[in-house]
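Presented as structure tokens, the chain that follows is alone, the form predicted alone.
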Amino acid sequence: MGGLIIAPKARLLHGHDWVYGTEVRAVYGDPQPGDVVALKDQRDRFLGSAIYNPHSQIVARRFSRRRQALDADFFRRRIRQAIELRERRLPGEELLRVVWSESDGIPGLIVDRYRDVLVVQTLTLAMHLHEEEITAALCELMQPRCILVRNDSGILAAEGLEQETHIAHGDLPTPFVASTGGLKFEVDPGHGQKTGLYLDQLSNYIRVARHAAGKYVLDCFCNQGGFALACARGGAGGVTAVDISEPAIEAVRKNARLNDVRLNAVEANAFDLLKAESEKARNGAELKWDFIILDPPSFTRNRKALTGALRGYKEIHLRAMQMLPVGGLLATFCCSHHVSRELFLQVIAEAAVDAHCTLRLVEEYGQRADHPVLLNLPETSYLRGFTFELAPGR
């Protein structure tokens, strides 16, 4: 086994599992991209086994503190452990992230379950090279009707991989209905966002909707309408769901019919709508909504884009606050680990100052339990959400 000698101040020595190129002092044994390598410090002390890719900014990702090969037994054991964790935390769920990369000790592997269909992403070179063992383990442990490998993420380029989609097992079904939290969704794993749905938000749909009874709700960046559907089911006085994507809005309408609820689904740019409606409100127009939900896609995939992302977050929050009455509610989410909880709250507070309003925290949210957070890997904590009430001015 080849290996890497790690620099004295590398984050690996403080508990993190990633090694960047700048943290490598030496490479020995001629490891090849995708190989398992040993990690050692400068005193030749063993630090663990990692997957290796010198073409990636993260050249090594530790997956064990022992000497460990990526073999069939490894994948069966780790995937079984991941399944058992979900069975404890979210028993009986039809929609579920079964394996989530580093959080389950398998860096770069994502497995999502939609009833008896599995959607797999292999986002590191090592996982890509071991697709056969992964598929065999999933078939043995879960007996799926179909396994779809959907490697269509832009982050594959960092690993030197091409985007591709193919069937690894069975036959891909036509779109079907799955349920969670009392809501029904039409699932099309081959064409939906991410691997089909945003599974990390499923529990938050119900929690946010508990505040919606009797309120007029605007759900911005609605995707397939999870928040809008839950609020309509929760007794909202009216619901408007907005997304720039025509297929997303069509999905909202289908899901509304499945759930026997009424809502208004609008194909529009949420930025433009917020700007137009906030200007009307500032000019004295009657306020249309008393509960606004902001759940945009990530505005930043890297730190270089952070400044622009923060401007975007501030703008949509300012606009939303200008559209709400005193006592109105604002539920807002950020899904980028580059934007910390503190930074996100700072942006919201700055928008509140500019909107001349006072916010009262009602509830705080995170990602669902099938997206577990590791204390030593802050990158596994990425979804932040809050509901605020516009309090009377002071």
Ligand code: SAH
Given for the second form:
Amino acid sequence: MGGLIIAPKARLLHGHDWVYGTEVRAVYGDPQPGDVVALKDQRDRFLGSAIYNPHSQIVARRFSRRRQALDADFFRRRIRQAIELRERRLPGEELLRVVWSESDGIPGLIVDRYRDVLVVQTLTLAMHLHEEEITAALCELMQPRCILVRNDSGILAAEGLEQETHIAHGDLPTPFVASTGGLKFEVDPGHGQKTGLYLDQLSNYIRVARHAAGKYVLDCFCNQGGFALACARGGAGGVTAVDISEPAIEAVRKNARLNDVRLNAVEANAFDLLKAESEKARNGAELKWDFIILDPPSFTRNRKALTGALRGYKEIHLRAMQMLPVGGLLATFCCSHHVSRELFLQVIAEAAVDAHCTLRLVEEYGQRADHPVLLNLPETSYLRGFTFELAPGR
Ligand code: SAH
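Which structure goes with the form predicted in complex with the ligand, now that we have seen the form predicted alone?
Full assembly next; the chain just shown is listed first.
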């Protein structure tokens, strides 16, 4: 087996599992892209087994502290452990991220379960090369009706991989209904953005909706309407759901019928809508909503985009606060690991200064338990959310 000698200050020596190109002192044994390599320090001490891709910025990702091959046994064992974790923490869920990459010890492999359909992403070269063992292990352990390999993420380019989608097992079913937390969603694994549902948010719909009874709710960036539907079910006085995507708004309407709730689904740019409505509110128009939900896409693909992203985050918070009465609620989420909890709170606090209001923390949220956070890999923690109440004193 070939290997890499790691520089003394490399993050791997401080607990992380990634090796950047700049942290490699030497390569020995002519490893090929996608191979398993040994990691060693400069004193020839063994640090673990990693997958190797010299074409990526992250040239190696450690997946074991021992000598370990990527064989059928390995995939069967790690995937079984991942399934067992979900059975313990989210029993009976039919919408699940079954395998989440590093957090389950399989860097680059994502497996989402939509009832008996599995959607697989192989986002590292090594996973891409081992698709056969992966699908065999999934068939053995889960007996799915279909396995769809859906490699359509922009991050594939970083590994030098092409985007492509194919069926690895069974037949792709027509759209079907799956439920979670008492809500029904239409699922269409072959289409929809990122397979349609944001699994990391599923447990937050109900938690947010617990505050919605009697409220007039505006769900911005609603996608398929998770928050909006849960609020409508939770006894909201009225619900408006906004998304810029036409298929998303169609899905919201379909899901509203499925769940037998009434809501107003609007295809619009949320920035424009918030701007227009906050101006009306500032000009003394009657306030339409007393519960606003903000769950925008991650505006930050990388660190460089951070400043613009923070400006965007601040703007929508400021507008939302201007539209809310004292006692009104603001639930807000940020799904970028470049934005820390502290930074996110700071942006919200700055918006509150400009909106002349005081925020009282009601509840805090994170990603669902099927997206486990590893302490040594801060990148695994990316979803932060809060519900605030506008305290008296405006
Ligand atoms: N709350 C959703 C997830 C939101 S993901 C859920 O739990 O499922 C972000 C959504 O924002 C996507 O559906 C995308 O279509 C939408 N979006 C992106 N830019 C937008 C904009 N400017 N205005 C409104 N929606 C936008």
